[in-house]
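Only one chain is given next, in structure tokens, and it is the form predicted on its own.
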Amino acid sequence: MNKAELEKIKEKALKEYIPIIMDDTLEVIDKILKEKKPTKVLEIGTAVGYSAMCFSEYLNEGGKIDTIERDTERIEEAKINIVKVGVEDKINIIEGDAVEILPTLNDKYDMIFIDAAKGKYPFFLKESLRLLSEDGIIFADNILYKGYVMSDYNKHKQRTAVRNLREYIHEVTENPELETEILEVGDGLAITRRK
């Protein structure tokens, strides 16, 4: 893996305000992946491919990441980035809307990373639980969304996103079959495992 290229991609994304995984969030996930060594990873929301490239370092021998993205410009940029970093054999970009694609997938994944439309998190969760391997783990990024989710925030513009993120948190914390930890790293990270 070309770390220097990865660093350049990160800097460019930050400069252009492209939302990429925050360093402290990545640190938490890195620690878990170092131990877990997943073979199959699903990412919902590729953007420019930065997080998938970071995760690819921890894959088991022969492991693969499927990452879903609908924005065609981002897809093109991600493809170029993945080749630059030299991990094209580990990352498979699925082009299209996750809402349409997820129901068509039937693989089992050791890790699922949710980082896409916040208003769709409850749907992503339902599909992720279906696709999660027995001892798999789901990470949901930006779960506290600038602090709005835990406050009495009610501005019209973000209302749906905030309501759906709250619903996601409720689902993962109230479901007796799941064990969830919510960390205040980055913009909030929910880590969910089956009991």
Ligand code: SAH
Given for the second form:
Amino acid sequence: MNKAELEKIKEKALKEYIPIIMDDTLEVIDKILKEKKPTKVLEIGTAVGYSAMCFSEYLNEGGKIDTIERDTERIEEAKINIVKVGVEDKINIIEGDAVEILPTLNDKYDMIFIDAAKGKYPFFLKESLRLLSEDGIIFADNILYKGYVMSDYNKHKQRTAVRNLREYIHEVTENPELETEILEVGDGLAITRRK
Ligand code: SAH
Ligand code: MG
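Give me the form predicted together with this ligand now, not the form predicted on its own.
After this comes the whole thing, all chains and molecules, with the earlier chain placed first.
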């Protein structure tokens, strides 16, 4: 993989305020993936491909990432980026709204990265649990959403997002079949495994 190109893509995304994964969040995930070496990865929210390209380094031999994005401009940019970095054989972009696409998927995934519309997190979780392999792992980014989720002030315009993120946290921490850690890295990261 062309790391210099990846770095350029990261800088450009940051300059354009595209909400790519934050360094400390990536560090946590990298460490786990280095051990786990997933074969099949599912990402919800590609943006310009940055996080998917980062994860692709840790794939098992012959492994693949399916990543879903609905914004056509971002899809076009992601496609170009993936070729520039030389990882086009490892990343498959699925174009469209994840709410419609997820129910059509039937593969099992070793790792799922949820990083799209916050108001849809409970739905993404439900679908992710259906698609998760027995010893799979689910990461949910932005789970603490600038601290709104853990504060009692909920009169801001992000009310629906906050309510749904709280519902996600409730589900992954109260479900007796799941084990979850919530980390205060980046914008908050939830890590869920089956017991
Ligand atoms: N994972 C990327 C950042 C993703 S930003 C990275 O770290 O590099 C979130 C992306 O999710 C945006 O590009 C947005 O267009 C997309 N998105 C939001 N809701 C979506 C949905 N319902 N279906 C598909 N894509 C969605
Ligand atoms: Mg994010």
